[in-house]
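Just the one chain here, laid out as C-alpha cells, in the form predicted on its own.
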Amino acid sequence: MLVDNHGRKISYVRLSITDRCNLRCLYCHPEDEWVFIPHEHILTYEEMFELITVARQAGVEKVRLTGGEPFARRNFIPFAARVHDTYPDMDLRITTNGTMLEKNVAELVAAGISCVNVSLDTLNQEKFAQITGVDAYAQVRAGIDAALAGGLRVKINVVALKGINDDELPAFVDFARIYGLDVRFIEFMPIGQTSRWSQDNYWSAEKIIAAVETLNPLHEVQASSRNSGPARMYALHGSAGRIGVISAVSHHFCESCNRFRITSDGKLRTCLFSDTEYDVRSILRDPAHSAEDILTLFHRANTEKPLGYHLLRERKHAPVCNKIMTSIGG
C-alpha cells in the first residue's frame, strides 16, 4: 500500500509508452524541431511490464497507457494485450490523439481494451490543423467513429483554449449529446518551457460549466469509484452524453491525488507540476535488482509527494515544470 504523508493512497499509474508524437500541438509540443529521447533510453516493454507488476503488488488498480502517441510505437497493442491477459481485473485505459486509431480498433477489442480517451480540441478541420500543426482531423474523426462502432467506450479530451475553441462549445455539447459520449474540458495548464500558455487563452472550468448550462440542463454525477479521475462530470438532460471539466488550475484536487506518472524513459514523477523525478530505469537495468528495490523507490517517492497547487501558486502561473507534456506522458 502506497500511502503518503497526506493520507493519499496511490492506486493509479499513468505510463508513457513513448515520447514520439505525430502532432505538434501549440500547448504541448509546438516546436518544429525537437530532439526525442534516444531509443536506448526508452524502457523496453519487458521493463514496463515489470513496473506494472510491482505497481499491482503495491495496490495499484488502474493503469493508463499514454504517450506521446502510444500507437506510434511498434507492438504497442500486443503489449497492452499482455497486460490485460495477466491482470484482467486491472482497469486498463489508453489515451491517444486518434490519428492511428481507426485501423487498430479490431485489435484493441481483441486485446480486451474497453475504453479509449481521444484528444480532440476542435470540430473544425482548418482549426485542427492550426492547433496541432497537422491536417489530420478526418483521420481522428474516422478513428472515433470506428471505436464507437466497435463497441469501445470513447471519452473526448478537449484542452480549453479561450479565443481558440471557446466558440465551439455548442458544437461539443451537441457532439456529446448525439453520440452519447463524455466530452471533458481540461483547463490550459502552464506546463513546459516551450508551451504557449498565456492568461489570455485561459478558460476556466466554472465559466465552461456556466456556459453549458445556458445550452442544456445539467446535473452533476458522482464519481463511480475513487479511480474515476479528477474530472467533475455532468449529465446532459435527455442524453447518455456527459460534459466534464478538469480544473487543475482554478480548483485543484491535490488532496485526493492518487496517481504516479512514469515517463517513457523510466522517470517516476509524483506530481505533474513538479520536475522532481526518481530514476526507475537504473534499477530496472541493474541485473541484481529485485521487486523490493522498485517498491522501496515507490515508497520513498510517495513520502516526498508534494501538494501541486503550492507549486502553481508559487510560480504565479508561469511554467511550473520544464518538461513538455509529450515527454512527461499526457
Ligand code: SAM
Second form
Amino acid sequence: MLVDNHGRKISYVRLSITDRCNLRCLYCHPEDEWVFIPHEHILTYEEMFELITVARQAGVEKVRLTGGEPFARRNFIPFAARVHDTYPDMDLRITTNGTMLEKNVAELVAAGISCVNVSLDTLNQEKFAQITGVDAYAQVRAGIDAALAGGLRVKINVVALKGINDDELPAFVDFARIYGLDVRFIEFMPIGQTSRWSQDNYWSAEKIIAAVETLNPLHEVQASSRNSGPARMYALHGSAGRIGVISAVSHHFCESCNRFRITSDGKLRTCLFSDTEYDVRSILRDPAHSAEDILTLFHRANTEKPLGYHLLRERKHAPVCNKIMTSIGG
Ligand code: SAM
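Other form of same protein, the form predicted in complex with S-adenosylmethionine, not the form predicted on its own:
Now the full complex is given, and it begins with the chain already shown.
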C-alpha cells in the first residue's frame, strides 16, 4: 500500500495517454505553436500497461485515462479494453473532449467501458469555437448523444469561467436536468505557462452553488465511494441530474488527496500544483528493471508528496506549475 506521512493512501492514478490534442482551449494551451513530446519519449502501451499492473499491486483501485486527447492516439480503445479485461474490478474511466466520441461509442461499449467524462465549457456553438479554437461543438454534442444512446454513463466537466460561461448556468442546469447527467464545474486553476488564468475569470465553487440554488432547490449528496473524487455533488429536485463543483482553488482537498498522475512520457507527478517529477520511464526502459524498482520509486515519490495548497498560497502572480495541462492530463 502507498500510504504517506499524512496518512494519505494512493488509490487513484491518472494516466495521460498522449500530449497531443485537437483543441486549443484558452485555459489550457491556446497557442498554435506546439512543442510535442517526441514520439520516442512517449510510453508505449506495453509500458503503460506495466505501470498499471504495478499500481494495481500497490493498491490502486481507480485509473483514469486522459491526455491530451486520449482518442487522438491510435489504438487507444484496444488498450483500454486490455486494461478492463485484465482488471475487471478496476474502476476504469476516460476523460475526453468528446470530439471523436461518436464514432468510437460502439467500440467502447464492446470493450466494456461504462462511463466517460466529457469536457464541455459552453452550450453555444460560437462560444465553443472561441474557447477551444475549433468549431467542433456539433461533434461533441453528437458524441454525447451517441454515448447516452449506447448506454454509457456520461459526466460533463465544465471549467468555470467568469465573464465567459457564467451566463450559461441556467442552460447547464437544464442540460443536467433534462439529460439526467452530472454536470460538474471545475474552478479555473492557474496551471501551466500558457494558461490565460486571471482573477477576473475566476468563478468560485461557492458562488456557483449559490447561483444554482436560486434556480433550483438542491441538496448535497454523499460520495458513493471513497474513490468518488473531490467533487461536491448536489441533486436537482425532480431529476436524476446533478450539479457538482470541484473547488481545487478555494477549498483544496490536499489532506485527502489519493492520486498520482503519470504523464505520457512517463513522469510521475504527486501533486497537480508541483513541478516535481519522478522518472518512471528510465526505469521501464532499463532491460534489467523489475516491478520492485517501480514500486520503490512509487513509495519514494509518495513519501515526498506535498500538501499542494502551500504551493498555491505561495505563488505570486505566476502559474502554480510550469507544465501545461495537456501534458499533465488534468
Ligand atoms: N482532452 C481531454 C479533455 O478535454 O477532457 C483530457 C485532457 S484535459 C487537460 C482534462 C481536464 O482538464 C479537462 O476537463 C479540462 O477542462 C481541464 N483543465 C485544463 N486546464 C484547466 C485549468 N486551467 N483549470 C481547470 N481545469 C482545467
